[in-house]
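Here's a solo chain for you in structure tokens, the form predicted on its own.
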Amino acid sequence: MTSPTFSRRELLRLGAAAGGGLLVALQLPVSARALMGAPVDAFVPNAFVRVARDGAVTVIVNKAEMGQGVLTSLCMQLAEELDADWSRVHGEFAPVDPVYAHPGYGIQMTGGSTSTLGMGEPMRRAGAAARAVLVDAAAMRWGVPASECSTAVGRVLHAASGRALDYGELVDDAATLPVPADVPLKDPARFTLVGKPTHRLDTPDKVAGRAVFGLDVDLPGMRVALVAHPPTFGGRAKSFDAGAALAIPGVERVFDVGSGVAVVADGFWAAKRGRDALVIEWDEGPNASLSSDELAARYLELARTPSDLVARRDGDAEAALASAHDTYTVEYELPYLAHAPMEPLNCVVDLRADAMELWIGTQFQTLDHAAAAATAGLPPDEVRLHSTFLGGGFGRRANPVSDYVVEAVKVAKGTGAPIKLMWTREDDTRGGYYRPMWTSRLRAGLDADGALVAWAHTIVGQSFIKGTPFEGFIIHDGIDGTSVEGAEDLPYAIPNVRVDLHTTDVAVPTLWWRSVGHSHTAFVVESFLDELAHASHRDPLALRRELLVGHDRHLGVLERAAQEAGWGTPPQPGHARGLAVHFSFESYVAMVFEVAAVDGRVRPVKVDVAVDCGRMVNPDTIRAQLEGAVGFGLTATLYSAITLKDGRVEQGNFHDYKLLRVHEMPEVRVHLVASDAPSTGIGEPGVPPVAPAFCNALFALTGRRVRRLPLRDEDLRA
């Protein structure tokens, strides 16, 4: 990878105006070149595209569809274009080649909530050239300009004539034609398919059970491998027997295979019951007293000093609090998160002698793919990879040490046979990776007035960009652009701003989670926020209006969300409301949380969720996130929490890292703001704002004030 100079969020900001369609190549992938000038049965004029004799588009999605919608959405802006028929279009999966690196970032990869802002405009433009030589085709074919012929559904008409020509028709005399290289686009104005509701092309599949996740590959012959894994981080295993294992039916082979001790089986439960019976000496290592409460103390005494490490200095924040009228210091803890997708790990390995194929459902297919050669020693050129539908990721699935895919092959490797490598969900939980746990301290000041005159706000916690390939352009100056991203860009108009970092260097192994840094500083930013508007007897919403100076989106998603939710009007006795606003994946997303006393305890009843995230593709997909977001936020804002004691994880299964049921699910209405900015992310911008505004919302109901998630029991008394 090249290491841009340019940081993250202009990264973003640059695939946002450019729309990636400058920075995406549409030539054919490696692998289906050898198509072109030979008899076929599809017209194949780029990577994206595939239109076939009965008139059926394929497209080729280079993203990981894992519930978010990409693989319609995608889907949808290449139909656009085309002017395919939408019953006769679906999507495929891409393979591994450089062909569909993200634009940005250079790699085939899946994160960010970048998928549409950085394929939008490259999916457009493959459709967009496919349609032109189809018209070209049937334009020779009539003999006529090729200006006097239009498209619709799938067919190119020409009007004068009353002639009309199925893509189908066409893929013959298309494929002998050249494919142009710069093709205007639709304006807007004229879409027939994007920004409308649209049902997902992967549902029918899913419901029917015809989706192909990676737990649902099966080879003839394949075998199933779990390992165990050491109990603290940086353990290994000293010695083991393996003989109470081996006498399990069905257990065939153990083996050490760095990570862990390997039991590979004739199916999961065999596997299970040898990995069970497993006799292991471990080396704990020297991670053997890890403690969360250790780690906490640690970290306020840290964040109790400011650091060197200045994301932002504007004005003379300490000159400000030292003269301010009013002071506020408060502290903020958030705990290490498990990324706990449905569908727990796996990866489906055949290797042989001279070629490897594999099966995986990932949010980095490069970086896989390279590390699964890299293993078995043999040139990317003979490593397949085919990429299944994810039961979830929220970033586990992107990993740049592919740990699960490296040690898939190492079992692989000492098999001779096709394995399902398999992680439990307990195995996941206890020595996967997770979200940092980070501590903030915050300052504020206000003159005699009241106003907001200084804000100075301490950040600690791990990185976990540093040694991936992405540290080039997110870490500058020693700053971890994630660990800040929210805290360091607030939008609020005050003088005197100082944020600062201090990196810890801690054992436990982190990857960024669902909404990255924003998991942590859009909670401690907006809580803080509000315990100012309420300290200088403010109304929470009047000052947010007061302060958004300039940010004209912010308000606006602001302001629908409050109108919606009726604020300002006296919520029915024993209900409260608490907002909050957030921009994040250059999206806007503020939100309304009605909570109410019930049965003597505090419950969410109802949120008005409003976004602005450019122009619309899919409104139902958009809704779709932000209610999963408002489930996936209360989640950690209730439940959530990984805690160390004597350097092991106490949390296994859903039992103790507990979800978010059903039955607790609130209300969530979703209000699109419309806009002609480019469509920016969804995946991702609905989280940051829940854990605030319901704690806000909590304030508001009960006086107690929330600067530690989970909640516990006495924070949500009524």
Given for the second form:
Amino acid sequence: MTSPTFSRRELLRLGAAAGGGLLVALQLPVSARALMGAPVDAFVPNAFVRVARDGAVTVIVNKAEMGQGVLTSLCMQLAEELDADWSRVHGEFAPVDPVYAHPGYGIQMTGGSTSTLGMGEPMRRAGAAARAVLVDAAAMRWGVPASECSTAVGRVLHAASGRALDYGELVDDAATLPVPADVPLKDPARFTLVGKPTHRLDTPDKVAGRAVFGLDVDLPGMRVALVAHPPTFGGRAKSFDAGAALAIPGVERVFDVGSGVAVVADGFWAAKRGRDALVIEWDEGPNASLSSDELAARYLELARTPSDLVARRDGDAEAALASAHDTYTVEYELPYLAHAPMEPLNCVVDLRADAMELWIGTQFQTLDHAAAAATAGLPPDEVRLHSTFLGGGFGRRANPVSDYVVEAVKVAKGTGAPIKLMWTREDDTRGGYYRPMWTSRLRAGLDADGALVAWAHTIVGQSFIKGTPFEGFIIHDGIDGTSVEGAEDLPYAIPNVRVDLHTTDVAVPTLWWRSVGHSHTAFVVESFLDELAHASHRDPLALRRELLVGHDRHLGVLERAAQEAGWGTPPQPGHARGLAVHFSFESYVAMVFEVAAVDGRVRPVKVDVAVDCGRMVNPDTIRAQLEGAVGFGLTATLYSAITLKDGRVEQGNFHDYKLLRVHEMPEVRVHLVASDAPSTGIGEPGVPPVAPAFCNALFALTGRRVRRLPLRDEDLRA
Amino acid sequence: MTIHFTVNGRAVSVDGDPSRPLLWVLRETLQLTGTKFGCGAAQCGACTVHVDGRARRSCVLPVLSLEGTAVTTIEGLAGEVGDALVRAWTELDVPQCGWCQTGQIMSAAALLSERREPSDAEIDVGMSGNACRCATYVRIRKAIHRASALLKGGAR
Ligand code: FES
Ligand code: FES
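Shown: the form predicted on its own; wanted: the form predicted together with the partner chain:
Time for the whole complex; same chain goes first.
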């Protein structure tokens, strides 16, 4: 861990200011183990790239590929500076090694939409250093000054003599030469690859079904394990009768692993039937009466008293409210949400007496590796973790307590053979680590001219950062930054602002969920602003324009989305538009949503999305992430809620935790706003504006203001 | 009891629990892991394969029901429809995480085999059983239209 006050913005500052000062060192991996499998006849200038004798370039990617396109975009940035032949470049997932740590958080991880921001420049430097050595090797071979050589498409060229050498032909010479510590980077104006729409490197394998995800890993003699989890959070098995389970052909072992009762079998179906046949008496523990309805009532009570933990204080909001001409008070409620990655959670473990290997699609290599080693009682050096593709992550595969990894190692300890721990869809839906439930109470004051003079926002919800290694980075003065992000940095020019936080203590395990705090704050802030615009008879775009003076990048995306959507022109009869703009993960996204009344129901029709995420790396990936974010955000808006009754999660599979389907997907038009600012996040920033833009459009169409997600049937009547 | 059928043209005989779903025969016994598990309850389409040319959810198909059938998985998807889909899916970079995509392609193949030029409404019906958490639906729709154009000879 590098700095107790590290934030994304800090990372951005470091990246922009340092020009070589980023915390990623370009040495080789610390552990020799990390190099195992690397061909000996390759040129390996640093931990991020290998050039083989046949000219193939392997880029070592330290990030999890979970759909966001990072495998391709990091390869592009390295290849750009290397002047590699892009058709010869492929990516490989990094082993666990300190050299692959996140430059801000000091551990190997993928999250917070920080991959491009944090790793873009180190990848470029790694490529530039490799290129410099290859140029030196060619220059020596030819006996000419390196300054007379140039590079293009995987070759070193000497224009004066018309000579050229493929990188592959220089591998042996380059391997003997020193690698310069600091090499100047290209002027972005000279980029030939970065900034151009580029096909994803992982597409062909994913289309063919060849890409290997954790669940696809198979080892000789491997068994499959399912665990029967307690029906309540904090429960455990008091006793169990394994007789019927063990009678099922293929079921081999049944034992308690603490988090539940494991059934180990020769395949999934036997394990599933065995688990179904188990008779378990549960000690339901202290949370057997938890109810989300009761929690919601408690949260509303709490929200009605501002907290002493103040995240933002400008002027005196209470006094301004007291003297305001008009005041508005509203309450917004959002539910627990499951991540529901399409590939259910899993982990493959091969535990031997003195060593262990794991195969897992994870966002948290360092922590999963350490937790696995500790659970096995092995020194970390004897544990090797292989990263696979992730069938979706959305934060669920970044758990500081490595829940299912620890469980898998415990199962392996009790089995004596390689095991694949699988969670079924029901296990995943009911297994906890949800986006927290949130309640917000907002009060606003307008003066006699209708100007917004006071804004007071009280937020109620759980902290999932408390007690984790991230506490020092994210919790300041008792305030969890992930609870208030998107609210405490309210961009609107209002003279009196107060944002405060009640952190609740509830036994439901919670975690970051794609866009984290912004997944609730954007909905609340952008909806309420819309309410105030309508209350003061102003156009929602005009009000935002007025209040965003000086916030040029907010305004840039807002104006672009509005213009592309034809804001200000009358929509088709039976249609209406709503807008939202939000800044998150250092990127700016505005959306104008168009909805229509079809057969008595409000339907999403079209979204115009404008984005400014700094200098673009792969514009096609930016488009794809925003298209996907619209569907992901709409799923949460229309369908998603995890509710609890008698301590039990009421949802189980996709019939009651629904996902948006193709016929519900609106047309998405993505508008890219050019920028020379540093490249920033794109995996998450598209999600926050979806719910408010949709609900603001719903209001424009029906006059019905929705302050609770997901929408109910009656909310959508038209 | 032994059940006989073919998978991608190869003869297969399966013993053991006749209630075991085809999905696990494919993934665990035959190592054909291109067919994915998402829900186990015919809710998501990740496990879609063709049985005698029709799209079926392999997670709920007991091997018992397969006697004498011909099963095709993503690994065996061939012919002009398959080629057109793979090309369209690749050109448009449809997959994000990728987990649902082979199931999407198998459903799309069944759709295109019946309707060479599906309308948007027909795509809605043919594809609504396939969920995508990454919500790649915009490109799935485009790719089906593109594959349809390729089949018509609209290839560039
Ligand atoms: S796994 Fe078969 S439909 Fe979901
Ligand atoms: S591409 Fe991720 S679930 Fe469809």
